[in-house]
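Next up: just one chain, as structure tokens, the form predicted on its own.
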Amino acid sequence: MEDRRGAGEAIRCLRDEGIGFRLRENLRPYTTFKIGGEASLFVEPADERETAAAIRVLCKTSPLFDLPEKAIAIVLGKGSNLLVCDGVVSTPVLFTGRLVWIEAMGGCEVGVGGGTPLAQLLSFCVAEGLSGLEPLSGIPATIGGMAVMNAGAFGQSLSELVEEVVLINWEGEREVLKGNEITWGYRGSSLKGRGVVGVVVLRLSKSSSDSVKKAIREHQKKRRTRQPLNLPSAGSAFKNPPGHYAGELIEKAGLKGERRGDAVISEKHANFIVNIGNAACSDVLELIDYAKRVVFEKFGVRLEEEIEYVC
């Protein structure tokens, strides 16, 4: 927010809205990785009326940023799959985290606030005896995250459970869209950079609450003996190139251990970079270069970023 008429005129329009904000907060706490700047300007919308407002706020007063073409703000929930920038994130960022609640809609449907964490998702299907979540257990991801990147693991992907989503779209309008109406791809869906997701409706299997119990506990295990997930981290940090697994051509490449600043290729899983102290996003960038070029020299694949890079 380097224009003071912009950032002025924002503040304004959130106090009249009663939409909570802050400025310079730190980002750092808001991200699995542990690493980023400030956010120059952080909403914090408590419903799907206040999101719109805050969307249609930002819109009002985007030509005075500095903003990419057709971004309003940097959408953040868990902070699971970002890299943040070392400075200040100038872009305002939108967080979801008051957008939590999880309501039984008849049947098995069960409609979720884009905020919700997967895991206070999952304690609900326990508690009610609805199963399809399990897979995805260990994620810590929000609902609306996983349904923007399509979230996925051991096989199953979200996409293959949303019924409905619902989104507040740039224009600060409500946009119902089925699941059959978006374009799921791997790690990715035409959700991506549309706006905010503010519902998703999922299509669960009734089961019992032990069964579900028992293979949460299943693959959070499988989880724990394959990943650090000891250490903080962006989870994966590259997609799987076609024929490929990501991991096992970093691992072939010996890059294991390979260290820049406290940013570290896990021993663990060579997919995982993780912060061993205080690294820097620089650190992990120069890792990421680091291992894309040596994977390209000796197997001619070339990888792509998972983790999501917000400046």
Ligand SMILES: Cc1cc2nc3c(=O)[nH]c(=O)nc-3n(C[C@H](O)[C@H](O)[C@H](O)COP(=O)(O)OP(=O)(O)OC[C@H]3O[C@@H](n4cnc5c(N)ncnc54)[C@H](O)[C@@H]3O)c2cc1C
Contents of the next structure:
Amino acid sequence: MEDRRGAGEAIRCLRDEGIGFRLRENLRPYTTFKIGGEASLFVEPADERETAAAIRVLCKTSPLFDLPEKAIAIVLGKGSNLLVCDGVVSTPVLFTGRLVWIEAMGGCEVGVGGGTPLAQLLSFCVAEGLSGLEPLSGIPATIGGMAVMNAGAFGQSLSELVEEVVLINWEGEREVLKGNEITWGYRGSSLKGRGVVGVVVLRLSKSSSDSVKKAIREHQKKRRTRQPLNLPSAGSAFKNPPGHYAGELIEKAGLKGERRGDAVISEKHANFIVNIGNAACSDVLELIDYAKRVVFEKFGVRLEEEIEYVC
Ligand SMILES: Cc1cc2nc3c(=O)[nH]c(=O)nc-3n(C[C@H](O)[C@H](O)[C@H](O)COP(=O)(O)OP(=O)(O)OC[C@H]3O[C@@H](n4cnc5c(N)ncnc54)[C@H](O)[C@@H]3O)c2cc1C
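Now that we've seen the form predicted on its own, could you pull up the form predicted together with the ligand?
The next block holds the full complex; its first chain is the one shown before.
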């Protein structure tokens, strides 16, 4: 009841502000796992102004939602690190899929809208002969999501390239943060949970189109040989514990091929849980719990999820 009153008020305000939204939006297609139920309110701001306005609307109406402390909304990029619950997600979802733009700023700096897919940015880098992002190619993510998660691959983290971030905080205010004012960690940053990353300014280096294209191809080939990219997943299920590789521990525990419903621990890479058909969130959660238990019993190592649970 309270949720419905909150949603009603939010809907009126969003309409007044001219901000796009949908009710009861199926979240499954918005995740790379292809798992999940519906968002009761799905907000799609078209630009930075609308993002700030949407946050202010949700702030005003959020006391009527049943939200965890301080969380005004769940920010959704490409959903490539998310496991969405099977039921209804009552927290409003703020989708960044329209915050897409790329602007050359001179001196090899590039301003990128937070919802811009990495693949689109890489095409720009090839065209302009800009190098730096090649090791990350193949990550099916947005630049905003990659900044928040400090995505990395083959020894390169996004944080090493970040000059500046524009964050629309949970008060709807614009904060400009220099790269060195952000705390960067292994698959995380101090940007997380603070609002919407609206812009990321990257510092790349000058190269040639051909060599950027070649490096992208090589990294994608390495990825294809190691990862089960033909099936839906959310990438690595667990973080690598200090001194270990999560995939190696899971493989040594004999868990490759372990299955719950249509969720399976990949035969190709044991740190990937893949959806081979119509897996439910509960199937994946069961596999996660099982892998954690068995790995702890066999090796005394506690695995921690890299994928995030959204409910
Ligand atoms: C096949 C595959 C391969 C992968 N390989 C890698 C890899 O090599 N290295 C790696 O690090 N990760 C990898 N991942 C995981 C994933 O792509 C990254 O975590 C990525 O950074 C998530 O970006 P996203 O846009 O999909 O964010 P989402 O999954 O939508 O969200 C992730 C988190 O970021 C928040 N968020 C997203 N966008 C914003 C924004 N604009 N502002 C504020 N918060 C935001 C969300 O609320 C959530 O907390 C892989 C995933 C898949 C499916």
